[in-house]
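In the block that follows, a single chain appears as structure tokens, in the form predicted alone.
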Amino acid sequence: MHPLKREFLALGILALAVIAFPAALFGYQTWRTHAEGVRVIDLVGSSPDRGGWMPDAIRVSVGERVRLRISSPDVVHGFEIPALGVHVEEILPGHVQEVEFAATQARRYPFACTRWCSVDHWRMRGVIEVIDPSQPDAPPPTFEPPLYQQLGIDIDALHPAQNVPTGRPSVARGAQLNLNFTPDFRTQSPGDVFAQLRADSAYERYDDMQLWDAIAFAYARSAGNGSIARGAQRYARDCAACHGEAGDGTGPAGRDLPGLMAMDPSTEAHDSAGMVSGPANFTDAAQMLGANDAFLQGKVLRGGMGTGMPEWGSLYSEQDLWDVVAFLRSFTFDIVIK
């Protein structure tokens, strides 16, 4: 072949590779966006100092069918719609995940990053409003008031228990006792039963150690396995990193959150209430054994309101909120997970 037409035939190829793939492309993600009835939108999740989640506010029709195009352009997110049971593991950079719902019911629904992404990680947030076109104006769901509104519990101030074990509750030794009552720890806190136990005669032959020993096998057996072994999975996931692995408020990414001081700065209020500074300290057992299991479901629920805490109940169901609590116990009881 002439030279001169090897050049023109190599210059027809590189022409038909810049112009006619692009176009295929483009044709084929258009084909994407609009095949099978399926509304594709594209979702971008970056850390939040460089924008989070891009849209974080989607909206929808019920009913209709939606394909998330999940992509990442810097680090390894996770992805999740706990009310519609969507949830991605990893989203890597530089790779799509997809995934597809359809609701049936109009309402907002919050997604969130599940994989720790940086120190501002809880700030990944965003929210799915699902409407239904024939009730444009319908307004929205009303749900009952959390349990510690209903008690009229004030979550912000603290409840020390008045006494306190000298040692940690075991329910294993609590088993031993077979001690026969039910408490209601939603609404009572341990350190309310022990002193219902201490004041029964029925219960006098029993020191205060077993007391407590018998309260940590009540709280277990109320619990139920399940439950805090599901709430400890949480807790690792989403509490652990201000938290703490062991629960005491030391986590790396809560050293520097304004804690209960953000509600209360005054000195007086520090040195009398012995409020302090970053994440709460689950083994502190004056507290712990002070509060009800409806005061710390309200705080995980609502958050800390200015401490950094960030609130769960828009991303967790309320049985979600029980389990967590349910571990949060373990921290002050001699709980065996399984």
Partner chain sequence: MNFHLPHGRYYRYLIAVSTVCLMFAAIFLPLPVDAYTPETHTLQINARTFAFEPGSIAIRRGDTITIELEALDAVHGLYLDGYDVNLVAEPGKSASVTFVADKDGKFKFRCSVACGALHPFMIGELNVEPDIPLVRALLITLMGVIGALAFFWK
The other form holds:
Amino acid sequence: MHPLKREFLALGILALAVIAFPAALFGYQTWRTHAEGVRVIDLVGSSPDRGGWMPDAIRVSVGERVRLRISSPDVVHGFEIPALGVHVEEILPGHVQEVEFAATQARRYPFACTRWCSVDHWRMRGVIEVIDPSQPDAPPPTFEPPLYQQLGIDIDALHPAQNVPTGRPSVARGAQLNLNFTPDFRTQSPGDVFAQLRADSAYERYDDMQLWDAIAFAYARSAGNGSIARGAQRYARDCAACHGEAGDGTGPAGRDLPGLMAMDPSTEAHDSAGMVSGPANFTDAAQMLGANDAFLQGKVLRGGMGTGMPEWGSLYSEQDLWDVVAFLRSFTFDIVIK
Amino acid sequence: MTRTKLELTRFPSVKRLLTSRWVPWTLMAITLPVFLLAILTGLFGTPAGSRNFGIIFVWIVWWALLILVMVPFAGRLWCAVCPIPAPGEWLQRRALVQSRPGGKLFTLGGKFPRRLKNIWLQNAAFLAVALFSVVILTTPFVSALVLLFMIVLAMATSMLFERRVFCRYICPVGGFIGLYSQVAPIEVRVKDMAVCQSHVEKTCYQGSDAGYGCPWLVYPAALDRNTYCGMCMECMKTCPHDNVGIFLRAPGKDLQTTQGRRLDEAYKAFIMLTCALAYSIVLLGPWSLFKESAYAVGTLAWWVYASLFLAANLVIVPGIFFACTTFARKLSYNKFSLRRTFVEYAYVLVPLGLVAWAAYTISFVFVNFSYAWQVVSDPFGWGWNLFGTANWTWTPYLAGLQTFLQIPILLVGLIAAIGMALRTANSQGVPRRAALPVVTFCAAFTVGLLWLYV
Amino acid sequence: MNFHLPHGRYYRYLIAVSTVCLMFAAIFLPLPVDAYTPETHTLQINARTFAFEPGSIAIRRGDTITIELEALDAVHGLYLDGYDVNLVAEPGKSASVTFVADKDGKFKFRCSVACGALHPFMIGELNVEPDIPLVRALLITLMGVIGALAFFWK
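Moving on from the form predicted alone, please list the structure of the form predicted together with the partner chain.
Below, the chain from earlier opens the complete complex, with every other chain and molecule after it.
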């Protein structure tokens, strides 16, 4: 071969290697992520201390087909848009997960990380704003106020039950007693129910523990086993990191919540002024039996307002909230969850 | 010991391959796009290192090939295919494959400052990389910047200075490849010294129509060690008398002579030995304080770590070794200067350091090798799946069996080091017992590594 | 003192062969192990970015151990070399495994779920004592040193 020809051949191959090759890489990526009629959005989820969701606000139109390409640069995250039924169990670092959705309703859809990714995990939220281009100024849909507000309950006040059982009320023992009463636990705390029954001469022949067993049974029956089981899953995913798998308020993520003072899980959950000084202890029978379900639901829904307890009202459906509350009872009542 | 060596260039096919002007270019034309991909993935790919081609291919695949295969068995072979000096060299030559009449280069052609014509710069460059290695090894973006900086620096030095000054005096990797390449069972040497002595033109150094003068600033006839020969095979092309060959030889032959041992190379040996130990403790040990201090660049903890790291490399380990050689002189009424004794014994650490690096590498390369399958299919972490392996899970290979490789390898290095220590005493004309302090040092180092790994 | 060692090729063969034989002996020699009644331990290991706490654990061979892995900040794993144990935990969902530590030696455990920059170096170690492999390695090294000295002394 002529020397100059040789040189040009080499130059040509080299140009392929250093110019065409990188161009092909980026071209392939552009081609891969392009889809006709679908809006592709890259969503990067980092732990909140490294920026959280990027972007954390996404604007789309009603009916628009959206494909999210979700990735993580640091730890394992999860992803959920509860109101749209979009759920990604696991976003491993450096992997891309794609989900598609189209919203039919003009409203705000909150989304959130579903795997604990740092102590600030619960801050890792964002919102998808769905706008109806034909009605840009439509008023947001209205919601019924939650039950605790309708009842006028102060969910920041202490609420200990007057009577506390000496043991753990058992649903199984309660079932054998075969007492037939159906209190409304949403408005009545188990403690209230106990006080009523105790005052009622019809129940004189039962001792205190038997009454508590009966109340536990009545609670389990009213909640339904499916609800408690669903609540158990939700609790493990969203609550146990702070409140502990045993419900005693000693979960790893609750040990050094930022901005809280006197955070020592070994001390009482409430100080003398009634301020929360750590994640609530659900094995504290006095506090739990003194609260009705509306109170507990309110806490979960609204959050702790500065204590580190996040609000779940924007992510949970009404039923989700009742499920979690029903499961919380299993820390004071002996319920077999199937 | 044995003087027999096998000339590989005796075989016409090998000879043809090595004298072809296409071969070095072809190899670099393969490694350069891979290198480019490593930079691009680092700059634009996922920040998750375990899923980034740049991190996995440079610090696991390339590193394992280099330290476990290429350096111990083929010496400086990597330097012959390394893409870093390639663009600069092509610019210098204004040619990719071709030779130019008289081997003329296009460069300002400055001579490298005389005081820097040693490997102290390489020692400093390696230490600088080593000091930040916890960040460089784990952060794709930083890793890419380091690679980019190296290739730009290599181009700049090619324009300012003659030949491959970057490779010879600056490259942080080249320093230890050169040091450890003395162990390799392969060498480029002249066949008959008399032919060189009668050859006036010295085309191997000056260049000719057939090729360029030695890019590594080495006069081939003076080669008695692999350290500074980049195995680029230019001299094989420019020698008009077919007097340069590539030979198989006894491993570690370069280390049998104590001639020409230098303090800068001795320090390279200390730095490498210390770093292998330091990484084994900091990166692979169970002590999180060390890892976190090394990673938290700029904090007080990092400054403490940095000071300790540099002190260990430059003062503590050489100091202990110095004490050993002082003791060695006391034992033998050595007539040589303390400095010469110190420097000559330091080369004992060449086989010891190489096996220490091999042991260190074995303990993380196999367990993390399965990341390579993922990044081959998805180099950027952009959700690609080119070969269907993107979702293969992390699978630790040889987990729990690494020690069965590490122990014999460490032992081979220790035995070689003991042999060298005794030979050094012998070459200084003193009783063998003079080598005992250095032997103790080597044995203690090996025991320390065994304690860390077994 | 002056050593007068026999010279020549046979001497070196002798040294090399006997050193290798001694090394093999050190590998296969049954070492006396004192009688020990195995115990049962529960090891609570906390995983946080990027460390296991405690990072170093010592038990005796034959012990039955339960590893309870609690993740403090994000999803972490624990892969134990040599025992092929793999646990994955996240805050609120701890994981545990029970096994008999029937192999002695030093076994590294590493995070098995990518958790950020230092993830590949998130390493702890389980020391199953008595560490016979280390004893054997040191014995072999000792043989090697003596053998090498004898071999190269000439």
